[in-house]
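Shown next as structure tokens: one chain only, the form predicted alone.
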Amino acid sequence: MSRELEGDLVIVGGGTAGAYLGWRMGQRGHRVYLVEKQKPGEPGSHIGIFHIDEIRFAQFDIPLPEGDELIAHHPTGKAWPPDGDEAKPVRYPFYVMEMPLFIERLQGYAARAGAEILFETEFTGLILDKGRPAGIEARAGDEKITIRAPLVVDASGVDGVVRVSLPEELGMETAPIEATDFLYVILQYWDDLAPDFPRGLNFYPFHKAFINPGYGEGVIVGIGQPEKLETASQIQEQFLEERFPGVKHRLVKKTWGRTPYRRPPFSLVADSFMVVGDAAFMTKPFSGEGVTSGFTACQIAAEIADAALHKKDLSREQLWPLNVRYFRDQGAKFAGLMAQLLVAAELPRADVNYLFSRDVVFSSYDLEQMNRYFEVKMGPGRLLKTAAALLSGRLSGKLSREGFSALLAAMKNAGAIQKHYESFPDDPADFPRWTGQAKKLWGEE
């Protein structure tokens, strides 16, 4: 059995990024095919509960959650040092939500805007015309489906199945993501806990752990660690033994997932092609959350793709403004944060305790700024205060020589990387030069 379809664009992946982009493109009057390999209701079920910043709903014009989708709303959270109970308040509201229901809602918006969603349909390959994408081939059970479209979008998640299928001649990075470039997340759903067990939003940056609201009176005990799932499991056990030894609880369920923990591809476009969301590694470096950060690129992509389709020009040059607008703003901020946090997250325990005590890196202000603006705005006064705290810590021996040197180097490199991304070239002809310098800054050359 076979079927042939034709549209303006085909989006591979019906999760948050794919559904959001499909919705926005459908609203613009385009014929959209959304290809999702899972059954209706399955996307997001491996995660279950997640959170979205309150301010992002208005930013992306999404109605607030309600009904079964809404788990809780929390106006503040707490960030905890490795040792002690002097938590930092994080005055930044979050909605805690049921991810499968949120994705269903986005898919519903897309369908009502005219997008056709093909569930239980798996991408099997690209259709090429003169070396550039012209659609995809897919399979639904025994049925072969051919979808021809002048624009192909990869929103397939961390594996980026379309990106890695592109011909190298198109100039995209096509290597699969390495196993060590993931943040492995383990979620334990606990219930029947004592009243004094932490509730609300609790972050433990040193361990990359968190305790967030679960179902009813329960909680989610989570952790995210790079490189290996086994590493995440071991550190979670150590964290629980240190912080909550012998705590009585009922384990309702235990799940795990993975999120990209590396820089995005240097380009998000090629002839007749775009990549967004987790497929482009668009996750927040400080939390691993990638839903709303993916929406940022989708919002830009919808404008660029709409204009390109109306011009009937889907060339790399016509789609290039997605690169410019994304990397000069959110992409630059994420790049700078990742360069700094990769170092800060590996500091010795004593160093992190000292930084917590002196409001450096882990202050309420820093954490709120990172969540709200994806960067920490440092005026002259705060810069001097930070420098004095670092110097005082080094002279007193409370901040190790290695930690002191690593932080200074990371701050310098983070600034250089962010500035470099903010100068992303308008002209694709300048891209090789820009990429060469970016690789040096990331230590890849």
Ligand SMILES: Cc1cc2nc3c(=O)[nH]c(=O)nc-3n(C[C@H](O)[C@H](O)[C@H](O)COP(=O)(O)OP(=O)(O)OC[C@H]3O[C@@H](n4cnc5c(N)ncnc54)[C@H](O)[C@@H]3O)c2cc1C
The other form holds:
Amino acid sequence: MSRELEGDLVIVGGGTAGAYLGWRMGQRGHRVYLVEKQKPGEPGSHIGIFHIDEIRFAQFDIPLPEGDELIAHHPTGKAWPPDGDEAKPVRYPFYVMEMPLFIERLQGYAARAGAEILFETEFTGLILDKGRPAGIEARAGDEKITIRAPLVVDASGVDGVVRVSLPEELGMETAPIEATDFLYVILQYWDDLAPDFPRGLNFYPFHKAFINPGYGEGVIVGIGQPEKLETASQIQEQFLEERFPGVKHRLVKKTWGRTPYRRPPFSLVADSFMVVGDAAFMTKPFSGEGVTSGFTACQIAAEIADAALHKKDLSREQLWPLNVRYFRDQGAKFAGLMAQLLVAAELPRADVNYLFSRDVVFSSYDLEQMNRYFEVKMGPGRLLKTAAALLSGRLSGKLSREGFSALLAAMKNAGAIQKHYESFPDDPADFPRWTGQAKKLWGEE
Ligand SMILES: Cc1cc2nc3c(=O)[nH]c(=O)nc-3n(C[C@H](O)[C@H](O)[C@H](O)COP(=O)(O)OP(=O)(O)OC[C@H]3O[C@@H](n4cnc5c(N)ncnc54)[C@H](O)[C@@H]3O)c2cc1C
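Other form of same protein, the form predicted in complex with the named molecule, not the form predicted alone:
Below, the chain from earlier opens the complete complex, with every other chain and molecule after it.
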């Protein structure tokens, strides 16, 4: 059996990014095919409960959650040091939600805007015309489906199934993500807990751990650690042993997933091609969350793709503004944060305790700013305070020589990387030079 379809664009992946982009492109009147390999209701079910910052609903023009999709709303949270009980308030509201229902809602918006969603349909390969994408091939059970479209979008999540199958000549990075390039996120759903067990939103940035609301009176004890699932699991056990030894609880379920923890490909576009969301490694470096940071790119992509389709010009040059707009703003901030965090993760525990106590890392201000703006603006006052804390830490021996030097180097390198991304070239002809410099800054050459 086979079927042939034709549209203006085909999006591979009906998760949060694909469904959001499909919705926006449907609203603009384009014929959208959204291809999703799972059944309706399945996407997001391996995660269950997740979080979105309150301010993002207005930013991305999405109605607030209601009913079963809404688990809780928390106006504040707490950030905890590596050791001790001096938590700091994080005054930044989050919605706690059910992911499969949220995705179904977005898919519903997309379908009502005219997008056709093909569930249980798996991308199997690209159709090429004169070397550039002209659609996709997919399989639904025994049926072979051919979808022709002048624009193909990869929103297939961490494996980026379309990006990795592009011909080299299109100039995209096509290497698959490596096993060491993920944060391995483990969620333990606990209930039957004592009333004094932490409730609400609790962040343990040193351990990359969190305790967040679960179902009913329950909680989610979570962790996201790079490198390996086993490492994440061991660190979670150590963390629980240190913080909550012998705590009585009932394990309702344990689940895990992967979220990208590496820089995005240097370009998000090629002739007739765009990549967004986890497929383009757009997760927030400080938390691994990627739903709304993916929307940032989708919002830009929708504008650019709309203009390109109207012009009937889907060339790399025409799609290039997605790179410029994404990388000069959110992309630049994430690059700077990633460079900083890679070093912060190596700091000795005693150093982090000291820096936390002096508000140099993970202060209430930092966490609020980081969540809201993805960067921490340092006015002269704060810069002076930070410098004084670093110096007095070094002089008093509370901050190790290695920690001190690593921090200064990280701040310098992060600043340079962010600035480099802020100068992402308008002209694709300048891209090779820009890429060469970027590789040096990332230590890839
Ligand atoms: C345990 C865990 C907890 C998380 N918690 C949060 C959180 O609280 N807040 C937050 O913002 N982010 C969170 N994240 C990250 C977030 O889930 C992702 O960043 C986000 O879902 C990325 O959306 P996406 O649409 O790009 O990819 P996905 O949601 O992965 O969607 C990709 C879709 O493509 C489909 N697909 C894949 N291959 C094919 C193929 N060959 N053919 C057809 N379809 C295909 C998949 O079935 C999937 O539905 C969490 C991640 C994990 C693992």
